[in-house]
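Here's a solo chain for you in structure tokens, the form predicted on its own.
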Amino acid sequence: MRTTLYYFTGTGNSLACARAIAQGLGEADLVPIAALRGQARVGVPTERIGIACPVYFYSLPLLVREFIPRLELSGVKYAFLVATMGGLPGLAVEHGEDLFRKAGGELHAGFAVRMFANYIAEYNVRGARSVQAMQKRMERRAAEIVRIVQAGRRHLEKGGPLDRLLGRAMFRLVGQKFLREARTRDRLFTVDPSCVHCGTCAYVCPVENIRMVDKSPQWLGHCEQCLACIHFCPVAAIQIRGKQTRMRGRYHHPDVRPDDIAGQRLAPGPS
């Protein structure tokens, strides 16, 4: 069965995971969600679909939350969600299940895959040894996901009762506020004098939220909080006001290039 695997990524973790799953499944087409954000309805060309994206504040990114209900699912026989995370999965799979139901379909499988924590607004990133461990762990999980998907099994990783209770509490406490404010939180981004005016930040933004004005980046208020601009800046010149980000490392998946992140703006051609 051919698979359409939709993805959204900021630092490359979800794309790397999607690639590994697509390779394991065989006949699979990777389609960037950001390229479809202007479509009122999204036709699905295959009977099996997947979505790979990060967990943001105990839920799914706004872009993904808005995308799933626009899917035309009448011909879909099997749907799965892969939520990559650096911390806790929260309600990502549960919310995915609700969104598929809202679209008139069903989520048959949902997976939480631990990757590399990189939300430097809240914490520092770890070292190269942790990246290597992450890669091996991700490859094992991708192989497991492939087996479950190929078998057409129902498999929803929503955690136990205590996990769900904690997820709901944290989502009410911080997640809902994040979703309300995410797109205008770019007002907190600042640029150091070390900026070399290369335009990489504008180039990698998957939703075209940055333009260069007098050779410096200007954010436009429709941010997804993926932090691609921060992590791909070659001189770490972009900071978050009120956070100690100058003292924190930067990260993107070692197998993902700026061209891969920027390429999310472009719809794939016919296969």
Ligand SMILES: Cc1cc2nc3c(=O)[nH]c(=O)nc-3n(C[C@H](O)[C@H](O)[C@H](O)COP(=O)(O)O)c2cc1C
Given for the second form:
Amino acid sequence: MRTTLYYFTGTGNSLACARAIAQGLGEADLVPIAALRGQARVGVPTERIGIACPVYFYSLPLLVREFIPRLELSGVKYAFLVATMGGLPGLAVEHGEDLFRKAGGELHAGFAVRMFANYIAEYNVRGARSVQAMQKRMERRAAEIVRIVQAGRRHLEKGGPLDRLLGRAMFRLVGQKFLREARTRDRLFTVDPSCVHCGTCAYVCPVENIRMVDKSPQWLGHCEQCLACIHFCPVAAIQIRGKQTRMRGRYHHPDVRPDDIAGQRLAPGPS
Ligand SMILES: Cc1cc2nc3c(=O)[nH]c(=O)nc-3n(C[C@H](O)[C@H](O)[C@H](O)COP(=O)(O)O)c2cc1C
Ligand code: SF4
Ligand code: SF4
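Having seen the form predicted on its own, could you now give me the structure of the form predicted in complex with the named molecule?
Shown next: the complete complex, the earlier chain at its head.
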């Protein structure tokens, strides 16, 4: 069965995971969600569909939350969600289920895949050795996901009762507010004098939320909070809330390049 695998990524984890799953499934087409932002309805050309994206604020990114209900699911027989995250998936899979229901379909499988945590607004990124460990773990998980999807099994990783309680509490206490304000949180981004005016930040932004003015980035207030601009800046010149992130590392998945992130703006041609 051919699969359409829609993806969204800021620092490449979800794309790397989607690629591994697509390779394992064999016949699978990767389609960037960002390229379909302008479409009111999205026709799904295959009977099997997957979504791969990061967990944001114990839920799913706004872009993805707005995308799933626009899917034409009448011809879809099996749907799965792969949410990559730093360790606390919260309600991501549960919200995925709700969104598929809203679209008139059903989510058959939902996976929370632990990868490298990239939210440097709150913590530092970890060292290179843990990237290797993450990569191995992701490959194992991708193989497991492929087996479950190929068998057409129901499998929803929503965690145990305690995880759900914690997920619900965190989403209500923190996540909901952050998610609601996500688009305009780019007002907290600042640029250091170390900026070399290369334009990489504007180039990678998957939703064209950066305009270069006098060779410096200016954010436009429709941000997805993917942090691609921050992590791909070659001199780490972009900070969140001024100094807060200056001493923190930058990260992107080792197999994912700026062209891959920028490429999300383009819909793939017919295969
Ligand atoms: C805005 C934002 C919010 C995040 N919230 C969570 C979260 O609630 N739980 C979690 O485990 N990781 C969280 N993360 C970490 C990402 O989910 C994780 O690093 C993911 O693999 C990044 O995927 P990407 O490389 O495809 O963008 C967050 C990251 C960002 C940028
Ligand atoms: S990527 Fe960094 S150095 Fe390049 S223009 Fe943007 S802020 Fe400046
Ligand atoms: S402005 Fe930066 S954080 Fe916001 S969507 Fe664009 S690349 Fe992502």
